[in-house]
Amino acid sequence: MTRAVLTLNAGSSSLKVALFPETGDQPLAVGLADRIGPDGVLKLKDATGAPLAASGDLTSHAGAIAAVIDSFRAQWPDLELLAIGHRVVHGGADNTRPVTVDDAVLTDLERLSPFAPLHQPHNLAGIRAAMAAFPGVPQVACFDTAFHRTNPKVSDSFALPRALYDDGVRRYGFHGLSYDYIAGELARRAPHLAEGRVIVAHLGNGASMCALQAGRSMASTMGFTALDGLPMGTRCGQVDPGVLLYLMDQKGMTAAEITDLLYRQSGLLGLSGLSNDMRTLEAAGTPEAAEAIDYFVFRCQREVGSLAAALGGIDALIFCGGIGENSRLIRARICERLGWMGIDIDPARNAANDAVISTDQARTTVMVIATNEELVIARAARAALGLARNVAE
């Protein structure tokens, strides 16, 4: 019998999946259903990287889940799903750890959809589809916001009337599953650093940074929504609220039009007029692409300085995410003006994508750690079943 835990990360038109054994950190299989709809594509591979046969109805998330399970069962005919873990972007102020989902939990999470309109509905759709397909299998929701509930109130608030804070208008922070993994991995690799002041830069199509003190979140660049802080692939990052008032009052833009502008037309795509993909921009050689990269680097440098101030110093800077793990240029560019913080990277180590890219003499350690949100979700699903294993093993 192949007893396993399935993890699902449902986006608006995608479904990222991983199948983990009952114990152990190495997945049996991973994959992605992309462009869910008439042009849907499903790619799965086993632990060796060999592709798995994958096909089916990819016009909906439910169809994609069924196609994934059909493929897994063809590979492992005796497959038994013990639990299904789900990434849920928003858990609100009260969910500080993963929860087993029932109808009451779903209703509570639906109330948070206005706080994450482009993420939450799709996350919940994935849960509903899995509940329908596997009615007897526990469904475990893992929240991107939960990791940041250790933030002090000064990091959790806006300078707005107090009643709005009580209504939920506060800083939540996101990418918490990634930060949770990095905090645990750093504690395993370099416990002396993990106990100190660490800034983690999760840089990808979605980008943010988090300040950790002894492995706990103290501040994040993202706030009430996943729009704030760093510029992203298509999201604006930090913007003066007065700009939004101007767009409404002077440009006559509706809330829907502004939402589309901020979430889908801005960031690297808006600045470059070319692409939301950093790889494309690095290769483009156009002035607009260069300006988009300059702005991204500048904002990253500013946020590192801001978070270091929140921590009262810095002992380590960790890069993760698609850009953070792979773009040697962006890492070098970000670090080149941070020497005053004790940051000095070794060009050869950076070019080789070494785990530690700072020089031996640097006061602040700079590392590259590949994040693994799926493993965090799988561990949470196991824990819900009493199957958790020691993270340090």
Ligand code: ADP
The other form holds:
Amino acid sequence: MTRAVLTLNAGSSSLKVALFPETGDQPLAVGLADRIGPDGVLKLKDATGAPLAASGDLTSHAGAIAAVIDSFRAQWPDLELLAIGHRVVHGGADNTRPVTVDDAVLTDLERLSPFAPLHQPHNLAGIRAAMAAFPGVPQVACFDTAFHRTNPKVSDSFALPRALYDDGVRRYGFHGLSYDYIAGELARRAPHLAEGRVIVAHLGNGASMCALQAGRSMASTMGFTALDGLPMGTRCGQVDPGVLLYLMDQKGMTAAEITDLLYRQSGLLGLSGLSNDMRTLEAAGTPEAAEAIDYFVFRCQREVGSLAAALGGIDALIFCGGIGENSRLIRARICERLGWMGIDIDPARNAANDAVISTDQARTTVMVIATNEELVIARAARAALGLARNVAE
Ligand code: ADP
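Condition change, the form predicted on its own to the form predicted together with the named molecule:
Full assembly next; the chain just shown is listed first.
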């Protein structure tokens, strides 16, 4: 019997999947259903990287889940799904850990959809489709916001009238599954550092930073939505709210138009006029691409400074995410102006993508750790089954 847990990360038109065995960190299979709709494509591969035959109805998330399972069943005819773990962007103010979903929980999570209208409905649609396809199999929701619920009040509020805080207008923070993984991995690799003041830079298509004190989130760059903080592939990052008032009042833009501008037309894409993809910008060599990179680096430097101030110092800086794990250029550029906080990276270690890229003499350790949100979800799904022993693995 192949006993396994499935992880699902449902986006607006995509579904990221991973199949993990009952124990252990290596997935049996990973894959992505992309462009769900008339042009849907599904790619799955096994642990060796060999493609798995995959086809089916990719016009909906439900269809994509069925196609994924059909492919896994063809590969492992004795497959038994123990639990399904879901990435859910918003857990609100109260969810501090993963929860097993029933109808009441689902209704509760639906109430949070106005806070994350571009993501939450799709995440919940994925859960609903999985519940329908696998009645009786536990469905576990893992929240991007949960890890930050340890933030002190100064970190999770805005200077707005108090009633709005009570209404849910707070800084929730996101990328929590990634930070959870990195905090655990750091504790395993360098326990003395994990006990200290650590800034984690999750730099991918979505980008944020988190300040950890003894492994607990104290502050992060994302706020009420996943728009705030660092510039991203197509999201703006920090922007003066007065700009939005100007766009509404003077330019007559609607909420939908501003949403599109801030989420899909801004960030690296907006600045470069070329691409949201850092690799493309690094290769482009145009003045606009260089400016977009300069802005990204500058904002990263500012936020490291800000989070270090929030922590009262810094013992380690950790890079993760597609850019953080792979771009030697961006890591070097960010670090080159942070010498004043004891950051000094070794060019050869950085070029080699080493796990530790700081010099031996540096006061602050700089590391590169590949994040693994899927594993955090799989562990939560196992834990929900009472297989807690695997959580500590
Ligand atoms: P997401 O937030 O969608 O999960 P990723 O974490 O996969 O995104 O990060 C995607 C980003 O990482 C893209 O901007 C991509 O160009 C960048 N990236 C990946 N590899 C490299 C590399 N070798 N050099 C520079 N940027 C890279």
